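Just the one chain here, laid out as structure tokens, in the form predicted on its own.
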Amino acid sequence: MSDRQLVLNLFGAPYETWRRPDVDTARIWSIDALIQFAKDAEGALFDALFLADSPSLGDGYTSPEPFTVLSILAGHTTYLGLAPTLLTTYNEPYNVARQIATLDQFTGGRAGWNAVTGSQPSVAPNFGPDEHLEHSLRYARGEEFIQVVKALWESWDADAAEVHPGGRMTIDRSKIRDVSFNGDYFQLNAVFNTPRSPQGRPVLFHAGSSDVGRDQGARHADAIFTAQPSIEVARDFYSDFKRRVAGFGRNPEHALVLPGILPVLGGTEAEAEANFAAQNEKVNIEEVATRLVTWIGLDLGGNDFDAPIPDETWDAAGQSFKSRVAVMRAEAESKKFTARQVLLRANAAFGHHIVIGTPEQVADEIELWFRTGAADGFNYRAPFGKPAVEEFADHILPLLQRKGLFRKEYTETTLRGHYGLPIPPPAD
């Protein structure tokens, strides 16, 4: 059996869309509830807690700013990695580099950054522009943004700062490089003011699945988040992404592929199916349809929910989130889903893989993807609340441990160490 270990992040949803009767949705603004959520994640040995971001009310929900949340949770956890999304379209690279580097210092190397452009047009007016940048321009800006952040993180040698007895720190300025950058979107001559990361560099995540997104992730990311609804398309994505990583002169083993997975458990497969159906009965289908207009531009107005989505409706969607529309459309067409089925699955997992079955079936599915070139691990999508984490810890974690796929205790202290990734060498 290989020593290679499964990577598992807990994807903390910013709000609970299923409206489960055992979930108090107001808890998303309760710091005590969030602290407990993080402690539960660490108790279940997850590598990291990942929070997405949507700085808009366009989908009709509020959500806390993720960096602030994770900064608070840092003081209540010891091993758990902490990875916020900070959008490259609506931030500045020096600030993001400094925020993540500071979190990384204070946690001893447990921070990561999900560098995505942001797909929702409703965000744009909050930051001044009248219109959301179109896809290629967002990625062009994002490319420069990531280059600047990485250069800032790498501008300090590991021994540039020395702490002396009594707590006095001295800085060797000769071991800190100025960062000059003259691009189309950013021009700066910066001196970074935060020491080098305890893990060499914070872990950099990416989530692009379009052609340009895959290339950007392959060029820069330590791990890429992706939505893949079936093992066949996941294997295709995995092999394509690893090929691109190698094409940029990087070791494919040092760029992890992490699809999303949503398990729905039951004592039997039939019971799990019944649990999924029961959750779907609580869904307001009209609300979900409205949200998908905001999320991916899929406008089902006038469509029959119990008929397939017409080609022209799919064709008109996805100008702001092309890759996710492509994933959802391919699954809908291959499985002949009605619009209602598309909406229910989007509400549950937004294009990610849904596994409905017993804990043994879920663990077997995770192992199959991991061992056959479909994933290096997963973003474990759970409804916001303690029961889903308890389900994992009590029923799935022991099975993964028995298979030799996952740790029985934390053996590393940094996020990069959890992932089995090497410390990046200093920049020239």
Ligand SMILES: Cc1cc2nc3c(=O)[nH]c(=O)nc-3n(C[C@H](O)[C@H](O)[C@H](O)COP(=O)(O)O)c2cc1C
Contents of the next structure:
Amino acid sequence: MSDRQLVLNLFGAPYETWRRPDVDTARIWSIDALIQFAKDAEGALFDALFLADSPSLGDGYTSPEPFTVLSILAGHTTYLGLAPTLLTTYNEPYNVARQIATLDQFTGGRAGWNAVTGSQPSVAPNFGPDEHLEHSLRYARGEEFIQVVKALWESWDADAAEVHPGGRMTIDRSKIRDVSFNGDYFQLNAVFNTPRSPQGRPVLFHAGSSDVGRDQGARHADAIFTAQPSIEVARDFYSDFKRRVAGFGRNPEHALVLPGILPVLGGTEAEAEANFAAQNEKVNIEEVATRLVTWIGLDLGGNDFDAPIPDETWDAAGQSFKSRVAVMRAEAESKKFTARQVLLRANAAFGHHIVIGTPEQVADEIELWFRTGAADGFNYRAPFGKPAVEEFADHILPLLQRKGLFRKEYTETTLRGHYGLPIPPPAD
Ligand SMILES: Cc1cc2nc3c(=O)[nH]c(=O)nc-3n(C[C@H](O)[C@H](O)[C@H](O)COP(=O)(O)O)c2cc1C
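The form predicted together with this ligand is what I need now, so please give it after the form predicted on its own.
Shown next: the complete complex, the earlier chain at its head.
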């Protein structure tokens, strides 16, 4: 086995299930189905279950709240990391720090938090009369939010809480630092009330790939989630990101780059292509076009779906999710996609890398990205249906194990341990 091991989170976006006509959407609200999904993920040795979120009805899709879901699934799993997305624009840092720290305590160090600023303007009215904050302001608030959460997590020494024989816990207040923060968005004099994490600090994920988004991830995150449609673009992103991490005085190996990947499998490449085409035939293309307006502000209006998307249409796309517009546009232009092809790929993977082929081709592609500076691992996209996880476990996992890239059993108990990341030193 090589030293460096591939990271693989199972990525679940409940709302993605709505985009797959072949998946039973009732599973989203079935706790039995979700528990089975988590057990299957653990059976397939995934590092973590990573859940995206958008707290709105958006374009008509419901989606259960990921922190709650993962807290339930925690009780049905033993090793699986648990990574909910919670938006920095619509929460309070003390609450988020406490929620994640509590999940982390009860799971012996399996919790993470995916910090995102939130891309969808449809969320804003659910939290007040104000408009969706502009991109740079969302990041300014997100920056303060993350700083406060980290400071709270780091404010307890490991031995500040002691459990004595018989079960009585005592707290040494001198080993808990006050957290004073005086920012534009948050002003507080806080004392955290949750003991230090069994993994030093819960794993901090970040997702945001614009210039300011990359910097925020590079400054703070243990791992970032990103959409990279091709290996060339992914390599550029990877080296740019690692350079930024080093620029903030951090070890680049301690900030993992995890693009999303969507495999579409078949016994032969032709069969895989046919499977993708068969899935796409059931997709309502007009509906996808409507959704792209909500997701990234790309309005195809009266455009011909069988012609490329004109420059003016791309130029007029919203600024809320800058990085995804850029990724999708670059892919469409380099591959000369028609609007229909853009829509079908967006429906399947929303700008993430789609690999269509045999299990061997998928495993080779994963290895190539991992070994040639494009990724430290992946968020493996699977709708809430058993087949995707089962396909991975039966066909792809054995190949990755044979290549020496991935574990044959869990050897660690914490998420940080799964990732091979060191425990962060206590803050002063
Ligand atoms: C890979 C990836 C995953 C994301 N997941 C979510 C999500 O689950 N919920 C959400 O509201 N925003 C999500 N975002 C969007 C971020 O919240 C951010 O607002 C958006 O990316 C705009 O910033 P950017 O231009 O820096 O990417 C994600 C972004 C990326 C790159």
